[in-house]
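The chain below stands alone, shown as structure tokens; this is the form predicted on its own.
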Amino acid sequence: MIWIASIQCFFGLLSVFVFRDKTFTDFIYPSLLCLILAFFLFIRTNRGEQKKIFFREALAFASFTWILMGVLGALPIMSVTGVSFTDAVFESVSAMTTTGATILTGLDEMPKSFLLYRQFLQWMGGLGIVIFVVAILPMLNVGGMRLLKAETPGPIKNEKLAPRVASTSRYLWLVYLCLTIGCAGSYWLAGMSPFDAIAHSLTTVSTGGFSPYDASMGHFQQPIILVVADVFMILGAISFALHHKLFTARAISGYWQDEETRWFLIALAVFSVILTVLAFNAQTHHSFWESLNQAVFHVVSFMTSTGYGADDLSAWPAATAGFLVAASYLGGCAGSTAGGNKFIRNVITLRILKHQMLQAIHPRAIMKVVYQGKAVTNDVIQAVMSFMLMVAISSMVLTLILMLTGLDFFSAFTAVSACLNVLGPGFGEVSSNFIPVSDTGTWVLTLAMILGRLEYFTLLTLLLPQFWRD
């Protein structure tokens, strides 16, 4: 609460001293409310001997932190735009989970302090609010690794960059900050204004996809800007631990040697070639190079779960929608800001299927599922297959619920896919924004965003009666 209050106070000061856009009170009142609530909780907290944080507490801490931050972050949104509490929470959760789905229109005319606040929420949520808290609050070091595991995406969560988890978190944030600065500088050199460069760098490296413009990246006419976006979206979708490891070792070739990153880059290339061919054959653009630029950009945007747009996809071949939704389910790499299944799970799943087929041919043979040169343990195999099953069940159930609210199947499915994969844009009725969704549907999608950001089990475990028993 103190952290979100500080952010809101900072943007209130920016509105007065930098942008002069009269949104000071829209930020200061929510900031004061957060501080009052924080003070009330502080004086009610047991200040005796600190208790050790176990996995149950870590799961609850991670889940409730995202929910609480989503609600508190919505207060300035509701004040500035005048939208309902439901829509404001949806927008705030979409920002913090780096989904990028929006219910706002007329962004081009909104105050710059508010637009930058919206962008910053995505940057803050990109690497994880909980990871940030672990990094800055020494009081949580006792159970820090448990908190890190509860919030970090991916099936394998034991890799540490330093003996202390707080140091690990700081290293990750240092990489994140360096990439953001590099992205902002590159956008500026490519032709963006300083404000646009900073604003878009916050949501490119975080693979969030928010933009201060309704047209998103289509607002800019320079093709080089899309290329810069491609590079930093890809960097944001690769493991930050791998970035740190290879940067300190000065070994760029390590990206190709890492099996997950290698398959991620291969999939990007294959999907880009296919979509380029589809777009060029349909003559959606004036030249092959324009088709290539747009196709690569949208494949990278969807597979990394960023969700930027730069063209009217309704004019593209009909297969484009299904193609890009499939790419969003593949996702990026574990330990990155990207959503989706993560390529480590995709690769292991395919190898499990291959293993089962070979076992059927040779029932007495002793074979193992191998990843990165090592045998995959049974607990990881179970975790991966459980996750894939949960993806299928969640997609089906949430799509049916949205259809009950009045959406057609295609719109409902792409909306659910966009939120579960923390992607953002959908198709059909939600191709431009999520305004057509009812209030009930909006709350369902808000839950879906948190569910996808915490990778299902962290949040769903709280629904088990056993979780709350001593």
Second form
Number of protein chains: 2
Amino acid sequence: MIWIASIQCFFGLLSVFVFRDKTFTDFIYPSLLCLILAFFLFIRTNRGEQKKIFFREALAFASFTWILMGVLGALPIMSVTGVSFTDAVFESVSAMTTTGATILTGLDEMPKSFLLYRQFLQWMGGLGIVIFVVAILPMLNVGGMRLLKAETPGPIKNEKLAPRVASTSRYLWLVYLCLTIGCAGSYWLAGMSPFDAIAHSLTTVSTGGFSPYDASMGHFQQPIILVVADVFMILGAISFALHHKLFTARAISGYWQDEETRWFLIALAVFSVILTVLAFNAQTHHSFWESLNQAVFHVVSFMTSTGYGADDLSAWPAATAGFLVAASYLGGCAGSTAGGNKFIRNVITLRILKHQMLQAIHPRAIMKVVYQGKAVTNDVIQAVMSFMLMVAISSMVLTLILMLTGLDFFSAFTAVSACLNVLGPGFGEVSSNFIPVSDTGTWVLTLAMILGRLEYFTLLTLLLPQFWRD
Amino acid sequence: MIWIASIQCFFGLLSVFVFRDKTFTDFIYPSLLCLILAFFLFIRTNRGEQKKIFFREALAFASFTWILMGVLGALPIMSVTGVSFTDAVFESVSAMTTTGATILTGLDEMPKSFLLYRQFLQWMGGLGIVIFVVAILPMLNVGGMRLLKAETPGPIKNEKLAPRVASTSRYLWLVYLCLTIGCAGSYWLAGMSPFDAIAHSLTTVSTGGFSPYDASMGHFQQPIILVVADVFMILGAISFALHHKLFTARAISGYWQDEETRWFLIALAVFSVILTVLAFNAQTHHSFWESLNQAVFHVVSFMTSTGYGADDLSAWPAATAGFLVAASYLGGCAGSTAGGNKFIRNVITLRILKHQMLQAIHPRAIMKVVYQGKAVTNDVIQAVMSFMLMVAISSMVLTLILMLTGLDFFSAFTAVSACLNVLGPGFGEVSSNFIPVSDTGTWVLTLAMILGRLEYFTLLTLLLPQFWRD
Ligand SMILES: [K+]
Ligand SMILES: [K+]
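One more: the block was the form predicted on its own; return the form predicted together with a further copy of the same chain.
Next comes the full complex, and the chain you just saw is listed first.
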């Protein structure tokens, strides 16, 4: 059931969109291929309908969807821009995972329909990931997300996935659409053209970060546009289930009562202060207000894993890159389109570490790690810590592999972190695009994006031999 | 009791050593100061003798000992070399924690007695840390070291620390001395002068890495010397309790039966193969055997956190630095003088991650993480993971702080990892010594060495307000 619902949704929307663009045969053949594939998959899954579809199938389905969509989405990119298959898949996966890393240059001269296709692909990816993390992950407790169960509405006790996914998808889709329309309207009021407003709203709410311009947000002169982007990037990085709950209840103060959102906003403020001080001291801008605006924008862009740029960061103090990469590791809130560790895990991790120290002082006392007023169970603690360690280990191992392909340490590490955290921009050799990366390196980074987007464990379980045994 | 025993041991040996060197008044005044301080501490602790000394006191004692010894050991360094107080404390703490990072240049021209003092300080530090990790840490379960309890001989059930420390210290001291004598003899047979053999044996067995020469092990031409160093660095990085057990039982095969030692040796082999291939491909040496010898030596030097150098690593491929830093994070075995994460934690962490994936596939199955044939308890799992996360977080935070003091990312990160893992040498700006680091940065790195040496949690608990309340 889930197969059908999601695949139809994906393919339907993709083909509708693709067909609209009548100027490009580049789009028509791939979309026909998609329809044929969808048809066969539909037949296949209809046959298997009787079987109970659960943990294993959900894991496999999520991984294969992203990989398949990545490859299919790559076909128009290849035929329009003439890049290699490797690069096209990288670009397409970068769109579908809302990473926003690019191997293209000269965007400003490309056909508008193609640019909008890229933006739309990212918007679709954002919707897909929200459905995945809100409806599927909590059932699997991947990375400790069982905690979120309490937040999602409706009955949740080990029911079959399909009806749940369908009902959850409906309201998520509504929230997502409202935010996008609000964002596009605000951009337009702030001074963007209608095309720019729509194109950027698609990648702001999805915290994707693709832009139809090489200069990204630096293309626009109005400071107010950065502020609009700030607001909608933050909204896109807050739990969509929470948005829905608070919109229907009309209780805006609920954002501050939610521990995860509260700490996310506090962290944004702290990092903004640090970066403003750094930028202002280095006199990279004309006024304090410009430094503030730019610093806040970049902190929001990196912490929400959007990855928009608006300035030449290499002119900023060297420590800026360090803080921005650290911000991208922290990430946004769970149940949103943002990447990174997510604040629910950051908060729980810090509490576990404090708990460890207290336990060392009072070894016989019985203490609990508390989150949002409830004691966190051992299995959630271990899942959260496993996730965090997986982030550290993946960063280290993938950086080493990229260094073997010839990148220097700084470029390799920032490229890996940009992909794992589905952030987008790197530093050093990969600061403007990922063209300097070798073919092998590009495939490694493509995998890194899927790995990070699917919260590591979803993809990695497929590698275990036990997964394929019965 | 533990206060008195350890302080007397430390101060006694230090003053005996210091007094031996009659040519330098630089040594006499500080050593008098030490004796006076020891006397006052002796009186103070005698008064407090009746109180039960346990967890909190053990934690505080360990931290303060290393800080105090660092400051006191710095005095002769200041007066002999004329460096600032900051730099002298760094050098002294670097010695006491067996880090081996240096802010000195022109070692070859310095007085031999001073150079031997530096080496001896590191040897003392090695002994201190072995007693600390074997006798005290398992009682506190800092970083999951309760697991090691099974390994240490004698009754261990919540007894008072003092008699246990005394009995354990005796055999550790014996093992340490035997290894050092064996190492010095082997160096001498391999062609070193008696002074060089003794000086290097003191910092090989302690995996400290100080050398009386600027070129470190590169000072010697005989390839066989590197092989001798390999053997004794590895022995110094294997659990001393295990050494004692197997020496008395005359069962050399026991090393391979010990899971931690086995994986440590396997990892050494794997990294050696990778580095040999890298070095041989880049043709940095005249022959395959030279590449092999150099690659194995550097892998052993970094993985055991000794930090000896024997070649100009900047001529090696860029990925070399990445692999060596990664090796230093892996570290040696628990209960030895080595730094880093220790293999017992590496092995358990990987098993926990695998366990998480299996649990995602079979959510209802009851599975256990097994180490050395026994199920690992939840509190050990959480302590191990907390330790690993603390390593990652400390590395990130301290790197950011160092970048604020003006270092570039690569230098800052490798400097921090060199200090946290008590390794010694960094890369980039800090590849030959730590002089380019600012004063603030030097203090940060001094703290990092103590933080890493005392397994993070020992020092960090002192920062909790709860520690100081009753
Ligand atoms: K992004
Ligand atoms: K060392």
